[in-house]
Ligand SMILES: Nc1ncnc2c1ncn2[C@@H]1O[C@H](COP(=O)(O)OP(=O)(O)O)[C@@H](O)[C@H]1O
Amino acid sequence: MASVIEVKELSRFFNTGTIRVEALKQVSFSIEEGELVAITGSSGSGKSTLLGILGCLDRPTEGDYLLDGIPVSGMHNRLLASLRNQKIGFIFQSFQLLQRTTALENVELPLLYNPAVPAGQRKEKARRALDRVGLTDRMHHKPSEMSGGQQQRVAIARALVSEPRLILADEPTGNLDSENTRQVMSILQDLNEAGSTVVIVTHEPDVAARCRRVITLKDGKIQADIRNPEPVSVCM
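Please output the structure of this chain alone, in the form predicted alone.
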């Protein structure tokens, strides 16, 4: 299968005064189409820095990053933003929904920046995305009228509405209780079973155990890269 993510000898350094912080140190790995991968590690391990680079929100100091075969490390900001909108669907811990707009309008938002989707198709695509996460009956509700779990499901619908090559989830269950965590992970597993490539950045071992592969970072390096032949099912 083709690689959706390919990282080669990637490093990221930060200078704070006279101190150089090495957040990532020559990290290399690839993620193929259709994988469900957790990137985990303790605080300070480098996973947040790696997330920023994988999401095209930051650039490596050294090394190369290819997204769907496209080298992005030296790409111009405008082209990078366009590529990010086309290739990546983001899910955030804090949902990041617009509070004054409905679920349907929140999900429709990424399509406004995609010239390939005609205006007449946007709402229908958003409706279908909300149906996939079981929120057809809440599409006209605003975030304040929904629970935290429902808001995260709206965020998942927004991430998948553009049919991206990669769904990148940043601590997607960090603000949820155990039941809503189960529901969100069930949806992400279902999306993966349907063919989506999903990468979850998490510090929660039980979330990582539900993924087919776990990449563990420590002190900016890959400590382990383990394939799980029998990930935990959230339906159990």
The other form holds:
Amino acid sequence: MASVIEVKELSRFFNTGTIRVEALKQVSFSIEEGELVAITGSSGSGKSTLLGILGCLDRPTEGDYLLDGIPVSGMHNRLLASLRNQKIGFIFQSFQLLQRTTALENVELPLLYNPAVPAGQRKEKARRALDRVGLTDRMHHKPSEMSGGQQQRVAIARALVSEPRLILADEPTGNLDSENTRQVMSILQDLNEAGSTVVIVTHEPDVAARCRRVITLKDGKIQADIRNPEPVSVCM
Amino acid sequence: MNSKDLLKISFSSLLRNGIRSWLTVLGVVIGVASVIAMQAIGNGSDESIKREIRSLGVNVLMIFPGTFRMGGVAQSAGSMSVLETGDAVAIKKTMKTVNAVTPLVQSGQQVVYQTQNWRTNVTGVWADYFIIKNYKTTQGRLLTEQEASGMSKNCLIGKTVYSKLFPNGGNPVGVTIRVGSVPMKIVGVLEAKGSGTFGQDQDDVILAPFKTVQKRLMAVDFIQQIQVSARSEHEMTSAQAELRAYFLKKPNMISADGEERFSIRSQSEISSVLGSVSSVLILLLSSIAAISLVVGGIGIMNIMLVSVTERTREIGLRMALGATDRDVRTQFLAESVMLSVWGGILGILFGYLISVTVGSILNWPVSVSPFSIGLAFTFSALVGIFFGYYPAKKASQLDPIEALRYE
Ligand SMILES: Nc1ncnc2c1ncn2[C@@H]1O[C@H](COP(=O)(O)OP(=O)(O)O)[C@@H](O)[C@H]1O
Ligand SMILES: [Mg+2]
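For comparison with the form predicted alone, provide the form predicted in complex with the ligand.
All chains and molecules follow, beginning with the one already shown.
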């Protein structure tokens, strides 16, 4: 069976005026279905750049990326958009919720761009996603009426509403205190237990310690790729 | 994304910027209102010109002393005396192309009956005037040929004069009223003609024998106008040529600086002057319309550009969640079209109000046609598409990663 993610000698360069920034250099690895992977490394090591490519928001300068066995490097933008919509759920450090829009409507957002989901089913799906993150009672609240942890849980509900193959989180706990960090990580671990492949970019060691595999980047290269036989469990 | 979602999203984002949205559409409102008013007033003036032509009578030629210009009749000193009653007599006798002739004098007079008092225009005419203007009576009879060409003190009153002097109704025929200082007997009430191009009440008149008005009421020798009607429409040109030849043969009809001291006008020339008044109005309105539609469009473009910048992160997010460039473009285009169409709807309402107001002031039968509403609607939608396209395209070309990082 094909890996969910397979990258081969992947490079990403940025041309900023005279200087060429090499954000990723010849990176190769693969991630199988059901894995929970942390990508760590110091600031500027290329974590977000890598996640952007894995999420089909960006394209590599060189190398190949296969998502679910499909080579996406040369794919048309519109196909990439529908891949993002159906196969990938994003979680961001800054939540990226639409203000002045209720939790329910925020969670519905990806379904708006999925022609396979009839309009009548959107509310129900969004409601179920909010149930899974324990926010049933906050459905009609706006982001400004919720705590940071709750906002991030709304964002997680939005990421899982389409039942994607892959959940990508870029510093999901970066803006949260330890209590909310624990809550968010528990939800992500639960999702992983339930079968989702989850990739978390983080520079927090205790977040990485909860993942079964930790890939460490340094200056755009993989420095270490460690399996963690006993990750810190959900019910800590 | 289906069109219902699209409308919902666009509408709620416009609602969020309530006041800004209102101000933005102002230009379009003015533009569309002008389109509507232009069309309504244009139609109204056409209609009123037709009405005027009808009330002028058939195949009518008018001879004025002085030179006729676009703005009216320019009368040089002494020009009043160039037309004489004798001319009317001569024209009636000699010209075969002409079937009715009347000299004309007009004077504002106070008329009194019992306790009722009214100021009106008294026009002195021959009986041919009734043929030219196609006058009929609703009560009594017209003046006879003998009465009208003599010094009889019989007269005809218009409907307005009747209602002012006889507020309680009753039969005015045979009643004597005082016109200025002259007692006159009413022999008939004229059939209503309604109002003229500029709203003047054509029923606010008294018609009396020419000589009676000229000599008794006004005590003058000049005449103000001679009206003739040609026997048929295709004899108009030859009648006009004959009249011109006649007056040019008369002594003193050319002024020292070589200008003719009379002018002959047909109803079509009069209407073209009226037409030019309304076409000036239409030109004015259409330039207002064009300018404000462009200004309104630029306003929409500006506000949409601001909106794209403000919502950069939202755009990035939507793209990350699966919106294609086309989805983003359509969303912003929908917003700008919604703005401009909303402006269009307000503009149609305003334009309607303007038309009705202008119509009631000028007494023109203005009407807002479904065609012009459709036109205005189309225009405003086109403005939205045209000026919304660039901001929408800009939004759709954003890079999702950079957009998400935008502060
Ligand atoms: N759009 C860009 N243009 C130029 N340089 C960039 C861009 N994005 C990232 N970089 C550079 O690439 C390197 C890796 O960045 P990033 O992936 O954001 O690191 P991390 O997320 O690990 O902190 C950094 O040196 C950064 O400055
Ligand atoms: Mg980063």
